[in-house]
Structure formats: C-alpha cells, structure tokens
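The chain below stands alone, shown as structure tokens; this is the form predicted on its own.
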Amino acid sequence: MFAKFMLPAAAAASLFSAQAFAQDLTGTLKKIKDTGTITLGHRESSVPFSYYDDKQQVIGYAMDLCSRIIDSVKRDLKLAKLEVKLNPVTSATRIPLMANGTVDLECGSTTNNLDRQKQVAFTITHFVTANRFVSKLSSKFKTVDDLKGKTIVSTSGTTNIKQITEINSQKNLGLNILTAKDHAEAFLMVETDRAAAFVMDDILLFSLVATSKSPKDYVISADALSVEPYGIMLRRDDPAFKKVVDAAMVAIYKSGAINAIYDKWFLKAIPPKGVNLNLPMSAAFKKVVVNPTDSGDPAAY
C-alpha cells in the first residue's frame, strides 16, 4: 500500500515541478518555448564567423558555436524539436534587430564594448581581435598617418568607423571616410580604387584578403587601433537565457569542444574556395578559453 501510495504523489511532484517551471519561464526562453522555435541572426559575408557559401547556405565558426548553443536550449526546455530560423542582419541593422525581438542570437562578429552593453547583452567572448586597416601594396601606407589626406572607407554601424572618425578628428587628418553597407562592398572599393584603405577588424581583413582575386596585392596595417573582444549578441536584461547561452559557451571551452571547432575555422580550407587562413588561436583567447569571460573592456584581455 505504501508503494502504491507513493507512486502517484511522485508523479504529482513531477507534474507540479514541470508546471512550475514553465510557469517561471520569461523573456526570451518563455518566447522560445511557446512558439517552438529560435531565430538567429547572421551576416552575409563575414568570414569565417558567418556567411553564404556558394549553395547560399549560412555557415561559419559562430555558427557552429550558436548551434551548440541551440541545442543546450532545446535541453533545457525540454523540447523533442526546436526549428531555427535565420534572419540576416547587418552591422547596422543587428543591435536594432535583436532589441525589439527579431532574433534571439546574433551569431556572427559583432565586437562586445561597453557602449554596446547599454543596447544588448552578450555571452562569452569567441574571439578577440584588433582594429586595422587594409590598402593595396603599391600604396606603401604602413600607419595610420600615412592616410591623411585620403578617401578611406569603413562598415556602416561599426566600432571601426567610430574609432577612425576620432582618430581623423585627433590627429587633424582630413580623412574622407565613407561607408559601406558591408565588408565586401567596402573591400570592394579599396580594389577598385575608390577608397585608399578599409578599416576593418583585423581578422575580417585577412579573411577578405585571402579571397580575394589576388592577395599579393594587399597589407593590413602592422599598427593596431584597438583591441576587439566578439561576443554572440543577445537581449538586455534577460538573465535566464544568458545563464544557459553562457553555461553552453562554457560547456565548450572547458570539454576542449572549442579546439576544434576553431581549428575547423581557422587552419583548414574552408568554404567556398577552398582558402585557410591559417590563424592560430591567439594567446589573448588561449586566455579567454582558460578563464570565460563576457568583458566588454579591452583591458580584460
């Protein structure tokens, strides 16, 4: 009798716990749940964090780690099916979409500052890299002074272009500084000679570069502007979802699932052209990988 008595309050127990749990649900897992689906945001062109490849299919290292990221979430809600969908975004476009709902996580290669965390919330840094500028070899343009006077071109809703805007201003270099709905149209114009240098985060840089029709052709500055920390964007002031996005970003440093999957990125060919880039892990993300963290000051790193 005892058994059979206690069978049905465990069951009892087990129904009030999960009732309860959905009823704690809010913001963006509450949405997640209801609707059974997630949205991602992600870029056209940023490579290799996420872009098109030649079968207009949106791959990419933040990619790969947003789908790791997607199924700790179906885990944790408990939900036999979760459907993705993707909305592209661009650097103008992503913090206004992802603060009124349009997507969830912006899986791409978005810098996390200080000013950003006003507007949105971001999980733990994937990888850190710096502000430079490309120009073509013929040019000799070694420093950031070496461009006064000229027609420079940066992405629209960017750090970067925020950064050479002061520094134009500070240093008195009457820059023409344009900008470009993306980086291909900005590198573009460096190739076709309408803007002297593309600034740009460093490793976006290497990557347009490496595929690009001739690569012989181009530099990126050896003078960095800044540090950039990137982090997958996500809302403000939601801290139930960010402690699962944050809990599976760490998930995958610490199992060293983080290896190779950067490895798979950045030291192999990689599509559509077959290019590697051939970047090691940095020490400065070495260190992220040891210690997470979603700083958004680039003393942390």
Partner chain sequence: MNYHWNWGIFWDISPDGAHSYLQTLLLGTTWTLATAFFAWCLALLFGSIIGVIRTTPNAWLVRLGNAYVELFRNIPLLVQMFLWYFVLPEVVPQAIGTWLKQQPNASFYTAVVALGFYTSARVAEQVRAGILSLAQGQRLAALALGLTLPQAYGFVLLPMAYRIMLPPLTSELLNIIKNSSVALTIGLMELTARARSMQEFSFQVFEAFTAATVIYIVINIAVTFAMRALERRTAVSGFIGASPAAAH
Second form
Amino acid sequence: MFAKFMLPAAAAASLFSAQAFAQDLTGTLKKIKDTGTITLGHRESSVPFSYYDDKQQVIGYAMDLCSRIIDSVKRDLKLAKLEVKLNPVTSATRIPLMANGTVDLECGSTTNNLDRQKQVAFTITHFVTANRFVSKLSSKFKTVDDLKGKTIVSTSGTTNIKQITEINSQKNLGLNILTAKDHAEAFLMVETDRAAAFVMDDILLFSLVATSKSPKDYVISADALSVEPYGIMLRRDDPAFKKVVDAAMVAIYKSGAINAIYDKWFLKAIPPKGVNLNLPMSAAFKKVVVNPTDSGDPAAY
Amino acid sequence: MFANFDFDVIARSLRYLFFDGMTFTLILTALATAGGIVFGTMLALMRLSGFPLLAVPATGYVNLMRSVPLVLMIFWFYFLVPYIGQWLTGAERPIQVGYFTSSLVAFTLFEAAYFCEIMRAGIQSISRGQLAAAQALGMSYPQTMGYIVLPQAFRNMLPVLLTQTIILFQDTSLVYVLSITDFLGAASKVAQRDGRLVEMYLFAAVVYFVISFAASQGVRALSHRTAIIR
Amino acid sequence: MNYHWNWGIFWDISPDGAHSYLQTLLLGTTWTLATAFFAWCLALLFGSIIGVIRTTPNAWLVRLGNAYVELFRNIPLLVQMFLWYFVLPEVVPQAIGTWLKQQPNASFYTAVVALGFYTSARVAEQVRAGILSLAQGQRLAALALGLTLPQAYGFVLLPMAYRIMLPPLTSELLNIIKNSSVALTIGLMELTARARSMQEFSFQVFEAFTAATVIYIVINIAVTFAMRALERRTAVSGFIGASPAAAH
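Rather than the form predicted on its own that you just supplied, could I have the structure of the form predicted together with the partner chain?
Now the complete complex, all chains and molecules, led by this one.
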C-alpha cells in the first residue's frame, strides 16, 4: 500500500474545505465553531514531541505543529477567537479520550497503524521512528535475545509493549514485562535498575538518554523491531475535520515551514536542560515531507 | 545517608507543587466532599424510605461502589462521563468533559456511597420518638427530615464525615494514574524530570502526613466538643 | 452511543500469544488475591501487635503504637507504595538496594509490604477498639487469677476481642482486596492493570472494565459470605459462655 494521500488531493481538499464549511458544519468542526474552543491532548514526557519544560508549560515539536493546525482551523472557520484547552493524556488513556470527545487533537508521539485506525484517525505523518530498546552500557545487551529471562519495562498502551509481548511469546524469551504509566517513569525503571531494558520508539529513548543525568551510561539497541510512523490523532469518521487538518499539515510541509520547526526541536538546544538532540531528518521522513502521507502501513515508509 | 541528595529541588518547585498541585487537590477534595455528602444523604434517605422502588436501587448502587476499587472507578468515569453527558443531554456525540470535571464526578459518585453509609448510621441514631413527636406536631416528611432528623444526624456524624473527608483527601492522589497534576502528580513530574525521586516522594509524604495528621487531630478535638450528652 | 461493542473480545487471543483476554483477566485476579492474602497476613500480625501494645499500661508503648498508627494512616497508600518501591532502595546501603531492586516480582513483594503496613494501622485500630470494648473486669479478673499480662492477653482478652472484631475486620479484608489495585502504579499486573492493558490492546474499554467490575463484585460477595459464616460460628452471645479454647 502506498501513500494514499497525495498532493493534488490535498490541494483540492483545502480549496474545497474553505468554501464548504460556511454552510453545514459537522462533527468536530461544528463543535469548535459552537464552543469557540479546541482541546489538545498532550503528553508529559514525550521529549521532544510533547512534554513539560521547567516552567511546567507543555512544549514540543508536535505542539508546534498543532498550533499551526489550530491557526488554519481558526482561519477556515473564520473565528475571531479560538480558545485552546490542554488535557494531559497517557499512552493508556489517549485513544479512549479521543473516542469519548475529551480531546479533539492528540499532539504527541502516537504511532499510526492500521489496528488503531479502526478506533481513531491520523493526519499526515510527522515523524518516522523505530522500536528499539535502551539499556545500561555496562549490561552489554545487544539484541532482544540477550534480554532472555530479564525484567524489562515499556509504557502501557503503546505499540511497543504489544510488540515486545508478541516477540516474548514467539521467541520464548521468558521476559518479565513491567508496564509504566509514562516514558519518564519507564526510563526511571532502567535508571534505578528496576528493569534491564526499556522497549520504546528510538527517538523517545534517544531524548530520554540525552536529557538523563549521565547519557554516556546508556546504549540503544542497533536492531530495530519495527517501523513506527507518528501521526497527530483525530476522531474517526470525521472527514471534514480531517481534511482541514491534513491540508494544514501539507501546507506546513510544502511551504518549507517544516524545516524551521524540525530544526528547532531536533537540531538546536531544547528546554529544559538545553540539550541538543542533533538528529537530522531521516530519509524516511524526508520522503514523507515530499510526498505527504497518512498511511498506517509501515511498508509505506 | 542523604549526602548525594538535592533537597534544593523542593525549594525550586514549591510554587508549582502548591500553586498548581495542591490547589487542584484541595478544590477536588472540597467539591467532591460537598457533592458526596449531598448525594450520599439522598441515597441514605432512599435506603431508609421503606419504598422498594427507591431503596433497592440505592442499596445496589452503594454496594456496587463499595465492591470496586477506586482506581478502577477513576478509569471508568474518565472514559464514561462524556457518554453519560451525551445520554443526559441527548446530544449527537459525546459531550466534552475536562479532566477536572471527570475526576470530580468520579470522586463524588464514588464517595457518595461511603457518605451514604455514614449518614444512614446518623439517621438511624435518632430515636423513633422524635419522628413520632414531629408527626404529632403535624410536620410533613420533608419538614421532619429537614428540621429534625438531618441536622441532628449531621451533627452526630460530623466527626465521621470529616474523617471520611481526610480519607478522600488522600484518595485524590490516585488521579496520578491519569497524569493529572494534583499535588502528587506535580511532585512526580518534578521527580521524574529532574531524577529526584527520593527527595520529591519523601517531601510529598511529609506534606500529606502533616495535613492529614493536623486535620485528624482537629476532628478529634471537635468530636469532644460536639458530643451530645445523653 | 457510538461505541462499538464486542463482547466476543474475551475469547480473542491477547498479544502474549498464549492466553485469551479472559484468561489474562483471571491471571490478574490471582495476583490480586495473592497480594491481598499475603498483605492481610502481614496486616493481621502487625496490626494485632500494635493494637495490643496500645492497650497496655505502659505509656511509652502506647505512644509508640499511636505513632505507628498515625504514620501509616496519614500518608496516602499510593505515596506509601512509591516510598517502598522508589525511595527505600535508594536510602539503604547500595548493595542491599541493588539486591532489592533485582528481585523477580519486586512489585509484588513491594505491594504486599506496602499494603500490609498500611492496613496494619487500620487493623490496629480495630484490635484496640475490640480490646477496649471488653469489660475492664475481665483484665482485672485475669490478673487477679495470677495470669501474667501476656497470659491475660493470650488466653482471655484477645480470643474474645477477635471474635467481637470480626465484622469490622471483614470490611478491612474487603478493603485490602480493593486497595491492591493501587499496586498497578508500581507495575503489578493485578486485575485492574490487566483490564487496563486489555483496553489498550483491544480498544474495548467498556467490556474490559465491565469484566473487572464483575470479578470484583464476585470476590466481594464470596468473601462477605465466607466471613458471615465464620461470624456465625464464632459469635459471642452476650460475651458470656465463650470458651477461650474455641479460638484455637
């Protein structure tokens, strides 16, 4: 399956949307117009996508993208004022909270996959990562097989924990899998030797290590367990809202604005500790920028 | 033993801990207590009404809430409240409910079961003679309850109600599971961000202890003062 | 309600490849019961000791007992779990801390200890109240008969007190089962945690929580019935005619 959302469609969609909304708004757009508010779901420790800085404000790459999406929504709906509410979500709560209307957009590090598309929708992919694990350098773990019989941790509600659970039973590794509420808590389990390894998307592991007390003590596994495209999450069966959001994302990519936003979070010092992740755009993500896609199929990347 | 600990992290985050975290905790405690007592009293009156149509659902509700862990109920309500709202208002999609409202609803409905049992005991502690006397004076049922029974029941049970409030205050820390910034949530966010678990969790424990201990001593003093001499 | 119900989900295989979702919930139930059982033993033991020393004539022991109860009663259970799990291994000598952390099933042991101590303070209150509810004459009579203080407690006061305390102890037992769910915050895969994880994997939120709720209710009813039966068998009718030997 290849990119099902290509540029001409997007351009047409944005043209179409700008006119069509004036009359019959439905779904999330109607709600936003009626209430004058939009609610963003955000994470607490998905560095650098969505996390708390040292002033306890929510910041991040996905938050910046969302604020641009909100600007387009505001413009499209011709609203003078659009109040933005923030609602914290965890990996475990984000999908039910999207389904039950608590949040309108989830701006974080959520993997877009076909399984989840049965529950929620995703806009254009904003990052491509892979499932790996981090462990202490001193424990010398190279591959998943080295973890045999060990206690490992992952964040509840993620694709990563699902995958390691499956691998555990396929390879008969006898892993003791702990679940943590959020990434910081999971990383802490490794830091305090509660768990031998933390299985998670490599970008999040990379950021956690970089911002940890002693980054040189940790190593991220080389072999990737999977490819994980991240998308900003929306409610399912709301094509009108998805069109606006998709169009906003495509505009960010096509105008080149993405470069500045990307650089700000991945190639410059970021709060709270002024660490520079120093991660240039991957080839897979560059492809997405050129040909924006919302595919949930890892083969598309 | 605390040589490599950094207790300065507490000083640096005091404002956040108390201004954001503790405020949330205290407001949630206060509103859930008020709501819980009101709803709990209604449940108690239903259970004692003698009408099966009222008593059975109320009893079922109380038993249900008392059989299930609060953590599970917090999850239930966080996901369910918007659908309940949709059902109540007849909206076409789930109504949007913020995390504060959701947790307030969860705590109010959960604690109401416990407040109900307290109020029930309080109402039962009033002698039947008083009911008969009120009836003889020509008072209606609402008047009897409102002017005679409930004020005394409330007064008799005040120490127990306040003790339950202290438990509720401690229970609000469970909103941690939803990543909400209550006092413990704030402490754990700072703890995880700065890698200062020991300092922050000890501090949180001390703060909860001081507040709960002071409050329970206050309740003890009060129960001596309000005790009715019979 | 635009929610896709799927009650057949319980028979689907969970991501662990070996168990259906229903089986994972039952697995969680055994962890819940095991945690509650061991914590309850701990709570009864410590609660009895502390409860007893709070009724002794020694003022210092009473103060110690009071301090114990206040300490464990005035800190939220969740915070106590964190103290045992995250803080304790860091403040003991490093070798012990590392050993603690590398125990398999560390969250289970931690949960048992945290829950046991937390509940022991509440049990201590019940034990104290139970002993104080006995007529002062019993203690005096026992001492006058030449029993030592420990003998008076062991043969006269406690056997009576426990039987009077059974109803409040039942509700503490029910509480400990429910409170074991707090251990999901330190990674214990008990019933509530299993329901949450089933929800995450299958997206069937309400089915998962309904199942957990039903299981909790069943446990609650079973425990209540068992304890009622026990209460009937050990009932002290008007305190008179109870033979202390029967408590053994």
